[in-house]
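Presented as structure tokens, the chain that follows is alone, the form predicted alone.
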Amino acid sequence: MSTSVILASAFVLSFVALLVFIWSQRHGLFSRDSTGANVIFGAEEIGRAEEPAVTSTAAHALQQQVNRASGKIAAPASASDLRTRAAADESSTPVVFFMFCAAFAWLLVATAAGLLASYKLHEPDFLTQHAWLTFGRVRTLHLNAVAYGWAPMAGLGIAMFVLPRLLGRPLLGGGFAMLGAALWNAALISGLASIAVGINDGLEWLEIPWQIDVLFVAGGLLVAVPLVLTLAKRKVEHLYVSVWYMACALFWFPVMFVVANIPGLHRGVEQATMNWWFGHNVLGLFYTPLALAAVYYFLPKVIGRPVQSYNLSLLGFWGLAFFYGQVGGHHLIGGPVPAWLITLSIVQSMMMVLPVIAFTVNQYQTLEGYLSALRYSPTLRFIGLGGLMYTASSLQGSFEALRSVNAVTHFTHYTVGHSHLGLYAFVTLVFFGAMYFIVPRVTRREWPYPRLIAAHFWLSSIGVAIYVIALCVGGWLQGEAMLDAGKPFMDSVSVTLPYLKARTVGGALMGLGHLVFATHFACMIFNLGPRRIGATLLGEAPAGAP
């Protein structure tokens, strides 16, 4: 098929689906006001923060800002409200403990070996005499504990409790997802045992065998589940914006998933298209999109004001639909693939500002006049900031994908510094701020040492910060050296040293706030520290508050 009947072909496709996506506005199937954002609250329940992460003292002061910025007094909450939202998160209690466990453990192999790895960078003879303890296959089992561990198992629980809420009734089938975790973990336990003794598929972020895969495969499909029964019997009319990211989620992922590790299907040039798709559609469309549900269903849910502009969410929603799809293909710039598979990346690459700029414009107006409500809310901070490294990794991304730019960066330390901006800045502090929220519904205690909150927040915001710019400036000189002709290579490494230092630095800093976080929760459910009233319910006042 010639360039031009492709390029026509994908021109044709897009003026239909924005055809049909016009004619659905006209048609009534997508709201067309910002009454859409207010199904997530009760009825009167708009002003009112909801935030358990804290004490019920700070809850009351956080409330007091909310009433400030609103201009009037919140009303008492519906019991009815409280009910259905109770037995809500009963319902998924269960499941969303146990991934939310196996979360906090994969957590901490990620980062005992990511560390590893990045202290090899600039001392690799440290720990060479095992196999297992070299850089290539510590690396790639930090890569796969954190895809296929710490994400999704983090993400996943988030949607499990969000979606009886959003849907108006319990989880329905919450045994299969059970099931699935335990299938999902249990695959990756064998792939990363796989990794460790030298067995792979060689392929980046496809490294575990394809036939460990199959249990990832009905894992998924058992996690699912209760996403299809539940929405079948849901309560509500209109479906809030965070469940066509979480539905989509778990749908995009699994089409990836098993296309990408079909065995023999993909060979040469097609092989590495095909890993690059997969690689960058992973982060795209299974990781952002259940941080951006978090975000827009805790986000406005916290200060209790609804997401200024729905119609604005929903143009977020369909352009990473539309545009995420073929970014990956800027991975291969100076490859041997065809020229117009790199300028369609590259243009849908640009075309991700659209939908980026919708989510920062929605944010920035829904949290206008409430900022000083980040003062009283870790899940507020740990989420703001989140939804703020979006746009920054997001618009990197796209100018990344520039042939000039690219020409610099490719083959260096920027593209790492990078998709830690995007899966560490955005998706995992988003991921930590929901989890401060959740566990405290899931554990029925408080949160026992805000401090420690505090402390993490900070570690992991400054050890972040340290390492993408680190590895950002580093990579950029590291590009620049292989670029001058008159250097030899060696001075392309030698320029990146101090840059690998400040980079182990950051991640240490990064792996004591994940220390700190997996202390706080372990104290929560061993019932250790103090223990004051119960879980924060619903933003109440305490006794006696005014």
The other form holds:
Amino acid sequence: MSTSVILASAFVLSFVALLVFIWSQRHGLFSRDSTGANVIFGAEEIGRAEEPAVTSTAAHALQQQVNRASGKIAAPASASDLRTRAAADESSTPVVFFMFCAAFAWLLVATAAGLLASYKLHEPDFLTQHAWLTFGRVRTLHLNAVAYGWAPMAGLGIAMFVLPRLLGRPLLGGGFAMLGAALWNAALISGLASIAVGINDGLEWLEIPWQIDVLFVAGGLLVAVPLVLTLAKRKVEHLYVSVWYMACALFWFPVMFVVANIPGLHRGVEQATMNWWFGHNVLGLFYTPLALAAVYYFLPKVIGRPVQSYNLSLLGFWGLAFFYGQVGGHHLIGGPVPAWLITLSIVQSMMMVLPVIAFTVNQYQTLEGYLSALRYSPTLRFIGLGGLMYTASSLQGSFEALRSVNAVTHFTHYTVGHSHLGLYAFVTLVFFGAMYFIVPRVTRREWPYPRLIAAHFWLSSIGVAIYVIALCVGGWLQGEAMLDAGKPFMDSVSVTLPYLKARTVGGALMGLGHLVFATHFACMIFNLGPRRIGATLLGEAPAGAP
Amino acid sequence: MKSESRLLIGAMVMLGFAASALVVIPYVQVANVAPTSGMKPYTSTELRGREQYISNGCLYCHSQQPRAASLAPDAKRGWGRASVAGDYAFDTPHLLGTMRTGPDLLNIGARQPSVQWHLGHLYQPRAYVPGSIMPSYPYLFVIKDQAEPGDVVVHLPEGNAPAGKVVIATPEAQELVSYLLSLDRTHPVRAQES
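Taking the form predicted alone as the starting point, write out the structure of the form predicted together with its partner chain.
Expanding to the full complex; the earlier chain stays at the top.
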């Protein structure tokens, strides 16, 4: 039997197995109502908006929008439900606060490094006297500060906040997570220092020396302890879809990270396939699930409406878990790796369309008729745009894996544009939105300057739009020039220059947005600005509101 | 979903599928592949140069994997034949790369065998390739009033050396160049190797 037949039959078999598996977990897969989706609300609470990121007047306006859209006036949540939620929020406060502070620090470090790297790419003689400031190192510092600093600290902080709410009880063992986060950050500081002085393992996404990685693993395991403890003692029967994503992300990451970093095991071309198995899965099976979990929780919570077609999320979840894991090989199309592996990765990349559509339908149906709420809720604005960008970046990624497209875009800045559509426009915007929701709960006061939130939103979204469009267009032209044997290689360089400059402009706007966000956060911590405490805590409507 | 153990076991099985496809089977298939004929292990100087290549991040702009003629005109650009797994038998960590902000380097040693060209190009790429966006690496060189015995002087094109001074290559620069010169996978591939 030929390899292709074996491969095709293995594929069909596993696909059927996947469908059977999903079917075995379902309760009325396509039914539009499901009690599972309601577990994020207290009794009678559906129809109640919860948006701590706005002032009490705006919260009142948001509630009116929700009332209009749902056609009824919901009763306030019961006192006991609110007490449970307040206890849950309080239990996670220290660890969430610590992780968010770290996330802000890494966001600023990563932004500075990224902006410098971007500028250096069109001004190659800028700051060349010091080894640690050379493009190759600054770019790597940027990637690692995002990959192991900003994204996990923000994502895990959000998970620590959401989990006790979803499991209906205070977080257990938060101290372990605190210690774990401290270890993790210590590891990252030494990892970045090591890259800056030029000691690294030489694999993209896995540059930090394995000796330091041991600390990451210990830190990661400690962060997972409260998840396990709280799961074991949970007060709810049904595990909400966000829990699936968060729990699996917390288990997937350590396994991948350990396998990828075992010293002396991986060699030659096998190391390259392992490299992209990890490099792509850390996106798809760590940041993506953390961000999707946030979308699945905050989007319905803000508008007070449960996820519609909740059972579709089963398809979305298991589809992601199954297909995403195997797509990494598309980074090696045309490379010296076994042909079956490339084919498998291309097929699974296309199959990713399925879970993505399932997610999109879910969110679209939930938001349908509630779009006016976007005007009143910053959380919703960030998360809504972020969720939309998940669809966009996933579809773009699927098509990028096709051989004909890949021949042009592979090896070009197009890939960098795509990665920022995913990790910034999707993951980071969602994290921003969730943080706007959570920080007022953690610091027990409102965001003092609503205009700063609006400024951050527009700076970030316009910035990333310029960034992604510039690099996708520039990268495509670069790829076309490289494929044209009649053109000298330098044509593929010079054609990108205006686009690389545009990228720096886009990046600078994003960076400005981050400064605004960090300043606003500092105002919260240090109690600066107008003080309007109490009014929107726990989403209660102000006195006299319906 | 009601059972967390079912959830986590399912999730790990999914990751297991992926790991066997992208890690385990390639490990069995190609991790111990024999070097293509004519390849020699790197010398210790070349390996130190390879460390320089890694520590300065060359791999983020230069791939080391020429593609087949059916996919791209890499061979016509002089980048060499499509590479095969055996070409990387001595490459740990692998440096296949994902970007071609600069050209592919798997055969740079065959394409440009001049030590002086490489040293000067590292010192100031734009002295050799107008419009290049490669960073210059002045920190790999020392500027002296005059060369001392044993110094490797870099002979730059007119007007590129600081006036009245000489540019000396550090050992790191020399090692990096010796690694670049070792990059030569032009030997033909026998049928069973491809």
